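Next comes just one chain, in structure tokens: the form predicted on its own.
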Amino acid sequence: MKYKRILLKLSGESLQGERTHGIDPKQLEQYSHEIKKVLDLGVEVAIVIGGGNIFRGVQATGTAIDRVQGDYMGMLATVINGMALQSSLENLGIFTRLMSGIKMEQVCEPFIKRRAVRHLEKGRLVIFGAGIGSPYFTTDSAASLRAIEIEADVVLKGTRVDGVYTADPEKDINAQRFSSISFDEVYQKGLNVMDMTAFTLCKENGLPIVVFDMNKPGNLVSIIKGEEVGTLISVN
């Protein structure tokens, strides 16, 4: 296996499936089966999931809800998604732990780095909810930070496109996909991969990122096996 310990970043919108909001049970089940295939290979898996299918902090802009309050609402949305994913995975017999950046002992454990690593070493899948527990930080930043803290080998950013392109492939038919690219080239070309805080955290800590299409069955396993899937972003 190319990677022994991974952090998988999923967007909240990815759980919508064909719906306009909320959680699509079929999409949830599909992701759970894909994740199980990786666990069955002996890979240690941690997951950060967004909350955009329920609520985004930026939605509060221009409303009676202030930004900080909105961000905390978004964090709670990620916990709801984490609970849904946890239940789906446990239905497949996977041992999981949901850890939160905000204390809510009735539904999940508080995030403690050593405890999270120990869960992974014991073969449990760990889901990190509530971002980093502070406003003004995205779940991309939470994914990068948690990956560094647990010493993951890579951040796998599951999206609906199959990598990083020269332009938005959904708008420009001439957009070209990169099979690999350096952090510096992403900066120079002004490509949109993650928010700048998250991206810089990975660059400064030499943590590679793979952007790939999570909706294509088998992609996740192929990446773990070292096959060329999506776009690899690394220091060199």
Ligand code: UDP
Contents of the next structure:
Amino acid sequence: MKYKRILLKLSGESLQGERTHGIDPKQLEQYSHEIKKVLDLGVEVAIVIGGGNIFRGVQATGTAIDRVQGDYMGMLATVINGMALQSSLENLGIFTRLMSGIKMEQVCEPFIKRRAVRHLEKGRLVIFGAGIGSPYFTTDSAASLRAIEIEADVVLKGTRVDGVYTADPEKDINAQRFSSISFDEVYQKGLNVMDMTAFTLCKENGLPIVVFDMNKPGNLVSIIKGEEVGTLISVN
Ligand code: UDP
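After the form predicted on its own, can we look at the form predicted in complex with ligand UDP?
Below: every chain and molecule of the assembly, starting with the one above.
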């Protein structure tokens, strides 16, 4: 296998499936099956889940809810998604642990690096909820940070598009997909992969990122096996 320990980042929106918000249980089930396939290969899997299908801190701007409060609401939303994903994975017989950046003992464990690594070594899938536990960050930043902390081999960013393009493929029919690209080129070309905090963390720590289409069955397994899927962003 090309990767032994992965950090999979799923956006909150990806859980809505065909819905406009919230969680689509069918979508959860489909993702769980895809994730099980890589666990069955003996790969250690950690997941960071977003919260955009329920609440984003920026939505609060200009409303009665202030930004910091909004960000904490967003973080709590990621825990809700994490709980849903945990249940769905457990239905397939997968051993999981949900770890949170904000303490909430009745529903999940606090994030402790050594404990997270131990879970992974024992073959348990670990879901990281509540982002990094601080406002003004995103779950992409949490994905980068947690991946570095647990010494993952790669961040796999599952999206609706199948990689990084020269322009937005939903707006420009001439947009070309990169099969691989360096961190520096992404900066130079001003391409949008992750927010800059998240992206820089990966770059500075030499942690590769693969952007790929999570909705295409088999993609996740193909990446693990080293096949060319999506866009690989690496140091060179
Ligand atoms: N958030 C935060 N700190 C973090 C992670 C998330 O404040 O470390 C908040 C932020 O308001 C964000 C929301 O939680 O908008 C949901 O996360 P995100 O927008 O990254 O979710 P996604 O876009 O992946 O669904």
